[in-house]
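Just the one chain here, laid out as structure tokens, in the form predicted on its own.
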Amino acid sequence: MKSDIPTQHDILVVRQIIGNQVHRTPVLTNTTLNQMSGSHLFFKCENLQKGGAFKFRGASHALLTLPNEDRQRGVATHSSGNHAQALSLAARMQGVKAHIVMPENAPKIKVDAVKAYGGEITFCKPTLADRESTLKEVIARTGATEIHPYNDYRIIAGQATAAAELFEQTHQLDYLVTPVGGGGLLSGSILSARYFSPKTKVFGAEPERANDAWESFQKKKLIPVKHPNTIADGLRTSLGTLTFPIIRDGAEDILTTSEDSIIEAMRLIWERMKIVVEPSAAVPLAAIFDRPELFRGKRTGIILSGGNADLNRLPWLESTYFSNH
């Protein structure tokens, strides 16, 4: 699986491998949000996953299939938060040391969680180049094995299990919308739709302020993100060389949405569904609200990617958020 796009058989095997480690998260519906959107919405609650995000699926798969000699040297990654938490937790559960490179502007709640899960953090400047160069230094020093947050078929196959579960828990979805940052969740969801629900069209959703996936999809070539100043901190990364071809060939479209729309959608999920989600998880709902004509009358799945929100910095209480970033 390291060198090939995961097959239907691969994803079924991954589900067996991680089945006792991950939560089979619930799917919720909400009458008010259905009425507001004009669509019948099905929310796959990966905010209730271990570690607070879907990332635990891919991290668990990578750790559980790691050769023993690699496990003894530990694992390493760079991540703004959710993959860092997921890898730290999965590593602790397997007795493996986790070395985590985090940008210095990563949300405090995610830094604190990585520490609590036993991850050893090295901070760096908040650019992809700095993250990658710092990670190389950590790996050279420790001998740890890199577990990339998204550009790894083991990770993609693990993330694919969220959509595979959703297709079992619902029936005949017309559309599936997931957030897209590095593309692990979106590419995995595209593969699961291809294998398990071929009539379902899959969309990615991302902030206008971090629209590299939209631009890459439109121009059919990989274009890295530049200066992604968005509240959706989990979506500030660029697509990977493994995720982009799957998305280019398999996504129906990439939808963008504004910061105001993201904040409003996040608030509505908290208010109406009584569950905690982080800004990145609200991006698909925001994109749907922006396009009522596209989603009207459709059965639409949404993967709520994570719930690691900073309760001391709720965006609807912070009109000066961007002046401080």
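Can you now output the form predicted together with a further copy of the same chain? The one shown was the form predicted on its own.
Lone chain follows.
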């Protein structure tokens, strides 16, 4: 699996491997949101996953299949987001050290979360170049195994298990919509639909302000995002060389949405569903509200990707959210 697109059998095996460690998260429905969207919505609550996001699935898989000879030297990644937390937590649960490279300007709340899960942080300058060079240094020094947040088939196969569960938990879905940043969740969901629910069409949803997946999908060519400036901090990354081909060949479409729509959808999920989701997780619902004609009458799955929101600032209360961000 390290070198090939995960097969149906691979994903079934991954479910066995991680089954005792990850939550089988609930699927919630909401009458009001159904009425507002005109669609029958099924929300797969990965915000209730351990570590607060679907990222724990891929990270757990990578850790549980880490060769014994590599365990002592630990794992490493650069991330300031949910992957860093998920990898730290999954590593700690198996007694492995996690080295996390984070930019020195990362929000304190994210630094604290990684520390709370036992991750060992190395700070770097806030540029991609410095993140990558610092990660190389850490790996050279420790011998740790790099676990990339999405451009890794072990991770993609892990993330695929969320959609695989959703298909078991619901009757036939017409559509499935997931957020798309680096593409691990979307590409995994496309694979699970292909193997376990082939009539379900899979859409990616992303912010207009970080629309590299849309552009890459349109032009059938990997085009990284240039200046992502969106509240959906989990979706500021660009597709990877492994995730893009799966998305190019298997996605029904990539749907973009505005910052205002994202904030409004996030507020509605909190208010109506009584669950905490981060902005990235609200992007699919925002995209659905933007396109009532497309989703009307359809049975539509949504993966609520995570719940690691900052509880000290609520975007719908902050007119200046973006300038401060």
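Quick caveat: nothing in here was measured; it's all calculated off a predicted structure. Residue numbers count along the first chain shown, from 1. Whichever C-alpha set is largest while still superposing within 1.5 Å between the two forms counts as the rigid core.
*Asks:* Does residue 148 show a Cα shift reaching 2 Å between the two forms after rigid-core superposition?
*Replies:* No, because once the rigid core is superposed, the C-alpha of residue 148 moves less than 2 Å between the two forms.
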